[in-house]
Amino acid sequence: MLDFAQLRCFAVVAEELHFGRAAARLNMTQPPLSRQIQVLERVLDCQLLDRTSRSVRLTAAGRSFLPEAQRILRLAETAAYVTRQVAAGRAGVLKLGFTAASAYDFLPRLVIACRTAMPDVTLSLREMVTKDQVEGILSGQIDAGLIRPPVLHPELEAERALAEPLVAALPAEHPLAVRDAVALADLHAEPFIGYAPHEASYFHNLLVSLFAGAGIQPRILQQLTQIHSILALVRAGLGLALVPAAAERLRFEGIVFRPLHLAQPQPAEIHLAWRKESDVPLLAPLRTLLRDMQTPPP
């Protein structure tokens, strides 16, 4: 069987065509170097080198074998390097789930940051609702997910990756559209496009809490799951909506977005979730990167 040490000895001798210089490069003496070559020749059942007291030259078999030996050595070195990089969390493939809303602004910024900070890491991205991401993490389908809180499963851990303000989405012709900002009280009795209580429970519960705290009750005409669908109804003039600020990136014509004035900020959050017992090395640098993205520049 071929041995990497034998291949390395042969390659160096073939490059130097001198046993003394080759032995010096390999930090060994000539006798064991000669034995390694002899063993390799016995394994291959052919002569690789013609040796005399004055010269060393490759045989035809040696000339044919040299590029193959060098290729094998390069592959072994590359495999060792990649393995060390993966183990250290500097390379590899990270399977990451994300919700549709995170793709409006946050996900593109994360991808750009990953390419800069972790150029040897490949992101394998999967668009999934929060429930499916939780199941995907538990089954190993994905390594981590960008999901809406809370993360309650006992086998998962999570930390906040993003907090963004809510904004009011208004038909361009609505009287509130001329204001610089909108208060919750302005939404009382207004026709409103809300979120489905089960399929979009995070936003549904967030708005229910906001409205109850402010003592107001909009006239909820529709309850939908996806933000872009809600904005389509706002554009049609059916009502107002509260959406995360990143939704402005969708650039719907006929809609204006206004800051929402709140006595106490209630941002929409995205959390990074992963399995507690995960052994994926790339999770640590990803978490560090997400924390850095939340830290304002000095």
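Rigid core here is just the name for the largest C-alpha set that superposes within 1.5 Å across the two forms. Numbering follows the first chain given and starts at 1. If you're wondering where the values come from, they're calculated on a predicted model, not measured in any experiment. What changes on going to the form predicted in complex with the DNA:
Superposition of the core reveals a Cα shift of less than 2 Å for Q36 between these two forms. Positional change of A236 between these two forms stays under 2 Å at the C-alpha, relative to the superposed core. Remark: with the core as the superposition reference, the CA shift of P265 between these two forms reaches 2 Å or more.
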Second form
2 protein chains.
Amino acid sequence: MLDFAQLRCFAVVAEELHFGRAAARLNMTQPPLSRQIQVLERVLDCQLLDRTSRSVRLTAAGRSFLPEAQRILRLAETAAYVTRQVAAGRAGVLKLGFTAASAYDFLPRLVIACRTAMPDVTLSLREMVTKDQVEGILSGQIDAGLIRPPVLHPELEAERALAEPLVAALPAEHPLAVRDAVALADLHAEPFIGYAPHEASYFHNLLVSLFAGAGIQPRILQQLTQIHSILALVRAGLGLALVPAAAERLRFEGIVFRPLHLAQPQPAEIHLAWRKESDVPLLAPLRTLLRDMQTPPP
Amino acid sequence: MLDFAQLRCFAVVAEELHFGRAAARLNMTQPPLSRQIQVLERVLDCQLLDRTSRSVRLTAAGRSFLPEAQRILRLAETAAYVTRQVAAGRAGVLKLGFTAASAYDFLPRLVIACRTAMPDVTLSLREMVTKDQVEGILSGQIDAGLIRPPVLHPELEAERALAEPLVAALPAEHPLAVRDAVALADLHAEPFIGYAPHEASYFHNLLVSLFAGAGIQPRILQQLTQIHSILALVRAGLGLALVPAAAERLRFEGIVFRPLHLAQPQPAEIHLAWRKESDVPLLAPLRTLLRDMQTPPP
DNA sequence: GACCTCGATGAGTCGAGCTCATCAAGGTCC
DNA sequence: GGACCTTGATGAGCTCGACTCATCGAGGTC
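Mind giving me the form predicted in complex with the DNA, seeing as the form predicted on its own was just shown?
Below: every chain and molecule of the assembly, starting with the one above.
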């Protein structure tokens, strides 16, 4: 079998065309260098170098083999380097799940931040609902997921990646649209587009507890799953809705967004979840990145 | 430094995910296999395999390194194979010079024969006059050349690659064009387009000796170097010419070619020439091919 | 709890590759 | 033409790395 040491010896001798100088460059003495070349020639079953005591020249086989040897050596070096980078979490691919809503604003910012902070890291992104992400993390289909809390599965760990305000989405012609901001009390008995209790349980439960806490009860006309569907009904004038601030980025014409004053100003959270015993090296730097994104430098 | 044995060990373990089976496939026992993997991990400064006494799994670094290791192993094998082929004269590139006239018919046949008999051999062809070819062979610019004899240089060797008849090239309206064939005697005092004594000395000298031997003397109007230039003058009706039979392949309209009866039926020769101490492995198979082309199987 | 599987590890041995010394070929120089 | 120099090949001796064999220990199964 071939041997990297032999390839390196051959490449250097082929460059220097002089065993003594080549041996010096290789930090060895001349006799073992001669023997390495001999072994390589025996392995390849052909002469690579024509040598007399006066000159060293490449044979046709040697000329053909030299670039291959150099290529293999380069590849080996690169592979070793890249592998070290991957192990250190400075390079590689991280398969990341995300929910539809996080794509509105958070995900693009994350991708840009990742590209800046870790240019050799690729995020392989897949949109999945929270439940599928949990299964995907457990099965290894994705390395981590951006999901709605709480993360209860005992094999998973999670931490907050984002907290954002809720805003009121109003038809442009709605009476409340003239206000600068909206309070929960304004929504009492208003026609309201809400979230489906099962498919969008996070926002459903969030709103239920907000309304209960404020002692109000909007008139819930429809309960939908996807934020853009809710906004479509709002635009049609059926009612108003509460959505995460990122939804403003959808730029729905005919809808105005107004800040919603709440005791907890940023109640809508996205968490990063991963397998507790995950050995994916990129997890740590990703978590650092997410933490940095929440506390941007002044 | 990396080691091919380690790469092979890692690749097989990564496939089997079992040290015992991998060791069997590698024709070794399990302890040294474990140690090879440990050494590789130390060289790469990271874990490639997560192993307990119950299971073996790839880490992220291992998943990243595996395809690289496989690629390097494949490359090494291919490089060794190709180099052996080159050394044996079954593959590689042969830089071959040729004269303009040999391109008419002989060279295409040679290229096709070469592609059939030695599919892994590439002919790198360059058109050069005989004198430049001799210099090119001596300087190593070309490995061999198809030139006009005689080859006199003491460092060169040569052998006949082709012998072909001469034919008479006549303007279509020429009186001799009605004949089936032409004899040298017919050319006496005829207007004739000949070859330049220096730039086309081979054909010049050949015709001089033919005419002298036949005791005739055509009226030489012009002496040119290139056969296609000579034929252009023939077509213009200035005179007739004697050209190698391959020139018929030029398909000059307005010219008819007629066999020329001679004592030596194939006086126009092309020889293959090469450096005496050339170590180009492809020379031998090329010479065999050229010999086979001259004595085609029945 | 006894047993089994499987990777890690320790002890002993053998061989590959290193160093040093030397040879042989083929130039150079006086 | 002979002494000398350069340079790659080769031989002897030694060292260190890698293999074999035996065994351990973790973690399952029955």
